[in-house]
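The chain below stands alone and is given in structure tokens; this is the form predicted alone.
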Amino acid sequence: MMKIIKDGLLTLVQDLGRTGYQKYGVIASGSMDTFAHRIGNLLVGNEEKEAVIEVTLLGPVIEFHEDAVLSICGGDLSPAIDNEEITMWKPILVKKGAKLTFGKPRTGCRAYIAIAGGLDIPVVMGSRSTYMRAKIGGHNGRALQTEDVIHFKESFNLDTGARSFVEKDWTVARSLIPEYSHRPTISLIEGPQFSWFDEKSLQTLFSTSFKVSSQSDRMGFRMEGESLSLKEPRELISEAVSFGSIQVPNDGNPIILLADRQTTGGYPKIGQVASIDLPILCQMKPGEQLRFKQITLEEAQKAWLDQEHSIQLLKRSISLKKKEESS
């Protein structure tokens, strides 16, 4: 098990989401950076969907009360064990009594701690994800706080010599790790109401920068930039929305819907962020700027399939590596 010695800005238990209940008005939630979540779990031998700890900007201090195998993926928040910097995107053996800390964010704003065997967290409606507004899932339906204790589903007796941790000598290929940026270019597919917007707005969408507002959260990124307008006033009956849907409310400032999005929306959707770029988008901090580039649905599908192929190759490589280590 591990104990929260100091809580961070927002430290949550998340898995890949609470699917199958949006028709009842229950949001999916889940990790913001699903790519980092999945890779972190694979590195420690878990199923991709296992619950992890999502750390946002200002990380917690965590003390391990038993041996553990972990990995930290996603944004680089300067992780360290017993004041010694550790390497991200690789498995790390951690001894009982060690303390994990975080420092200044270098890239991105969300890091994911995966623990071998998984976290012993109750399943609520098919998921361990924290849905804070409804106070369900995760650890008592809320962010982790000082003195909270999280148990593991598996126990280990690790040999790290005199050290409190040991890093494995293999890691994820650099080419597979997303390039988290302060000013990314995000791929966008036409939304269902793309043609409703006037020509000037469509040009603005792809030729200017938008800033992530300080009013942004896990539900959505409010963007600040040149206002987007419809050709003429139109009404829209509320319809389903998805992770990455870009709605444009009456003030003309786009809102990109994220992990804690509502289940339906009544604002026109000018675009949809391609799945391949959602992890990069979700690692942005308030005040940072992005630009959009238009791609086709076919291009988005190909990029996603290419990434999934790379993940499956990584999964097989890790499996072979673990067999080699155990033989």
Contents of the next structure:
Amino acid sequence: MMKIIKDGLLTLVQDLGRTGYQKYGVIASGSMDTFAHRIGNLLVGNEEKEAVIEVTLLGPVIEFHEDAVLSICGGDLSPAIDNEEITMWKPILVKKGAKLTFGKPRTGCRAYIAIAGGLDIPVVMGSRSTYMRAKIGGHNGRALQTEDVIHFKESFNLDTGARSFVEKDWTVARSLIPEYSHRPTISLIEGPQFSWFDEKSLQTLFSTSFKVSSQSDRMGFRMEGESLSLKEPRELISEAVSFGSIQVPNDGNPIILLADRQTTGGYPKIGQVASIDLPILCQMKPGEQLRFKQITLEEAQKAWLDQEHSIQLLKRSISLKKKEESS
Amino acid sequence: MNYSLSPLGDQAIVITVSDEINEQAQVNVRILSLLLEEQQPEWMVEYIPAFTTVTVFYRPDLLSRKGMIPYEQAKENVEELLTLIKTEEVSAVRTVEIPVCYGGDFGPDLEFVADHNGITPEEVIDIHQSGNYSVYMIGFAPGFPFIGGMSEKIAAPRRDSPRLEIPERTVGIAGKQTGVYPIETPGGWQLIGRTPKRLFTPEEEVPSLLRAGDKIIFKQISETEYDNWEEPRHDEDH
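Rather than the form predicted alone that you just supplied, could I have the structure of the form predicted in complex with the partner chain?
To see the whole picture, the full complex is given below, headed by that same chain.
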């Protein structure tokens, strides 16, 4: 088990989302940066969808009350164990008594702590994700607080010599680690109501920058920039939205819907962030700016499949490594 | 059934059955939902029904075999699936009774709705109980029903500034719509009462009391009845 000594800004248990219940209006939730989430789990030998801890901007202080194998992926929030910096995107053996802390955010704003064997968190509607508004899932339906204790599903007895932790000597290929940027360019596919918008708005969308406003959270990023408008007033009949849908309310400022989005929406959707770029987007902080670049559905799907292929390769090489280690 | 297919991003396909909200569109959405429920194609992650659309989320990695992009293959698979539809009718609709304790602390805006329409609070309650209501869709919040069929005589605009917290199970009016908040939510609806009945039950296999197509009856109960309300243990409708 581990104990939260200090809770941090927003520390949540998340898996890859509560799928299958959106038809009942239950939001999907799940990790914001699903790529870091998946890789983190693979590095410690878990299934990709296993629940992890999502750390936001100001990290928690966590004390380990038993040995554990962990990895930290996603945004670089200066993770350290017993005051010694640790390497991200790599399995780390941690001894009982070790203290994990975070420091200054260097890149991105969300880090993911994956624990070998997984977290012992009850499943609600097929998922361990925290859905704060409905007070369900995760740890008691809320963000982790100081003094909370989280149990692990498996226990280990590790040899780390005289040290409180040891990093494994292998890691993920550099090419697979995303470059989280303060000014990213995000790929966009046309949204279902793309053609409802006037020519000037479509030009603006792809030729100017948009700022992530301070009113942004896991539900969505409210963007500030030049206002976008329809050719003529038109009402949309509410329909499903998805992770990365960009809807434009009457005030003309786009909202990008993210992990905690509602299931349906009645605002026209000008675009849709390509799935492959969602992790980069989700690592942005309020105040940072992005540009959009248009790609086709075909390009978006090909890029996604390529990435899935690389993840499958990584999976295979990790299981080989595990076999080597155990023989 | 007439329909059109279009993409929503790179992992979903939208089946549109109508360009306006009407009875047939609603029936068709239900037929599609039942079909997807029954067939559960392995490439499908889940689906979301709405007023005139059903959106099917898919796994591109399971639709990348035939040398087509996943969307093209999803399109083909959906077309094939829809040939399995045999009828354009759906089985009997359910009727769900929702008991409501109107006014007082539960319905702080009952007076406003009455004044706005130049009638008495009692009349608002009578009219609200006598509507011919049906659930168009579930969305916005877990188990939240978009209900059609409310009389315009009790229509009322949304509040200028939304309340930060509306208690769960509160019954409200916004424009020509009425609805019930299943969970504590911020919102701008005019609040007229509260039901003791839970609309969102996360511990159940089907966590939503209501589903699209249900007929609804609102029935007034007293504060005592509200306090003594017990959830029926087994809902016969399930």
